[in-house]
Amino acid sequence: MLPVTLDRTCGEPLPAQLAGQVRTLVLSGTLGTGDRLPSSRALAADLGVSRAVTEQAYDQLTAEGWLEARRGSGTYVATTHPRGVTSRLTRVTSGPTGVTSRPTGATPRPTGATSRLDTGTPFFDPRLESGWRRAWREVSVAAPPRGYDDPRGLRELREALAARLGRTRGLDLHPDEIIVTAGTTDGLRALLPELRHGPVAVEDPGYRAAAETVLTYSREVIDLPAVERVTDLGPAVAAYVTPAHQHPLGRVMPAADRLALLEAARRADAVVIEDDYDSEFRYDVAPVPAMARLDRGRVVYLGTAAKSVVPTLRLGWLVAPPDLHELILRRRTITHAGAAWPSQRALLTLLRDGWLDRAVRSARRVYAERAPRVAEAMSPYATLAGPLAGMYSTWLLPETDALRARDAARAAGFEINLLSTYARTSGLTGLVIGFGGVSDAELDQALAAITGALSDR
């Protein structure tokens, strides 16, 4: 029997309690690589719970990479210690303008495109418009600060964010540990000047704005392979990653890879920058816990409201280790940096009224229905790069085919992204198809144009 205890009075769901305690047993070494766990039926009987509780916990830990199911054999602790695999880090040199060269096909959006199937436009449920308007009415009657506000952000908003991050991401935070930012890149801009001199490793393919922000601060970018275990960060002083849902491949960073990256960061005396941009939008299991839970002294956590509310709200949050937190806060105090007060006040109302929870649930249902439709249309022509989650999916196929599909979508009035525009040295090609910012009818029209082009090859 596993040494776990479930508390029916604490308010946390039983599957989440069980998953958390098994995760702790693995991290502490009580359960080691290759150890066989009791069957879900046997463990349910031991704990006096339904089998659904143990199955959900096992499914969650398997999705996170802590456990692995072996057909006909049982459930075992997966490999959780770094193997002797050294990742290939590639330096990216900037040109005369200080920006990386653009891959073939990265052309500006044409003026005739009417709808974007991108990775950053979330679904907005029209049934929630009244709550959105109410939040801004409250902003209009609230008294704004007479001078510059607290550079950490509104106290009430930080309290609400701390409660939410504890509930949804498993982070036990004091409100004063949170700094409200004007989005993810603003968080990066606040962090980069406080790091010691040296390059920054950024996933490849990866979030283009992150790499561009690093280069803007005259730091060299080192390409971090997005689908390999990282055991050596070389000279990098930081590693930017999206472990819950790799952008744009969609991969969940397995537990063993998280531990390997943290160990590499410790050896390099580097920090891990965790961009947790859309972790709430998993359809198969509960959201994967934040990487920051594993090492609060080594991980800088970045969150955003762009995917759960709207990008133009321009709000995010940063949680840094204490030494970096103080440096960031000192600079923001001197420069009067901070997120816009009206946006902060509106988000506070959206959180207090439960609007944000309803928006996330509504969007998750829509994405869970649309993702399989995209998969059904694309599967005959391309290979899915990662599990279905979030508001987009990425499909691997030759660049010539991807360009033909992109051009056909444009001709039909839709803009889609090429995977090659996210890659610097990886050489991966394909399509990144978002489905949050369009209607069902528009999505069907775009898919018809894409698959029509691919079927003609």
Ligand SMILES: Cc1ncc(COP(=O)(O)O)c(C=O)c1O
The other form holds:
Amino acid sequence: MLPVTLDRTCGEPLPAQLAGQVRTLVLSGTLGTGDRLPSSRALAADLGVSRAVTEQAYDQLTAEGWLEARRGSGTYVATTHPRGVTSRLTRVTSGPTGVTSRPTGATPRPTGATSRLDTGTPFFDPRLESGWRRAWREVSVAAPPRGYDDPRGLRELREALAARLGRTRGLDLHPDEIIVTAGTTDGLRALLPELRHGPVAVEDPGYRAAAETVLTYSREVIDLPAVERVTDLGPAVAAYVTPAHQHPLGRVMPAADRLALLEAARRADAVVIEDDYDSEFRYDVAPVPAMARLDRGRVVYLGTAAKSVVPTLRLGWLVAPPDLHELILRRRTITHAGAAWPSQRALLTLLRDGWLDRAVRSARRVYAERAPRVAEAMSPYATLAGPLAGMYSTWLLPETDALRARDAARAAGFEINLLSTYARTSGLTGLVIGFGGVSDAELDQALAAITGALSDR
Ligand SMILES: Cc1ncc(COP(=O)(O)O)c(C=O)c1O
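With the form predicted on its own done, generate the form predicted together with the named molecule in the same format.
Next comes the full complex, and the chain you just saw is listed first.
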């Protein structure tokens, strides 16, 4: 019998309560690597809940890497202590000394392309347009603050964000711990000047804007292998990661790797920068909880409205350990950096009205339907790099094939990103296919062009 107690009156769904308590048992060492858990049926009977509750909790913890199911044998605690592959960190680009510095693979804007199958254009449900307009009407009649407002951002917005981050990301936050930003990269820009001198490790392949921003701040970028366990951060003072959905390979960072990275960060006295850009868009299991939950003193959490609303709103949020929070705030108070008030005020209405929750639900439904369509078309020709989640999927292919497919799509009026443009030293090649910003018909046309080119091999 597991030492867990479920509370039917607290409002938190029973599977989430159970998963949370099992996670705590593993983290505290009460459950150790290799321990066998009771079957979902036996545990359900013990707890007096339906089997769906225990199965859902086990599925969730397996997806996060806390548990592993062994066929015909049962469910066990996965290896969660740091061991295994030690990743070599490769230095590729340099900042302060200016020895070598190269751009991190920005793609030139397409000429003549009509639709982008990129990772940055989310689905926008036309049925939600009236709610969107209502939010902006409210902005037009609200009185803006007369002077420079709180550098942390609009108080009511931070309250609404704290409530939502608690509900959706498992983060227990006071509104004053949140700093509203003008998006993920703005959060990174606010953080970088406050870190001690030294390089920043960024996943390779990884988010191009992150590597570029680090370089802009005259810091070296060190390549962090995107899908290996990292046990040593070398001289890095920070590690920029996308644990919920590695950008662009798609993997969920397993629990053991999260703990290993945090341990490596503690040893290096570095921070982990968690870019939590699209974690809400899981279709198989509930979103994987934020890594910041594991160590609020070591993780800087960056959230964004770019995926759940639109990137052009230019809004995000940052939660930093107290010392960094104070430094960021001090500088923002002096420089008046921050997010524009109209955007903040509009997002407040979108949150209060439940618009954002509806937008996420409807986009998730669309992505859940489109992702398998892309997979069905692509899998005869290419290898899927990670689990299906979010608004894009990444396909491994030789560069010549990827180029041919990209050119065929371009000729048909669609722009698609090459995986090689996200890679620095990893050398991975293939296609990154976004499916949020096109219609179903356009997606089919683009896939026909791509697979037509690939079948010509
Ligand atoms: C990995 C990743 N992080 C963050 C963002 C959002 O960045 P921002 O909030 O600066 O628009 C994106 C947008 O495409 C992204 O791909």
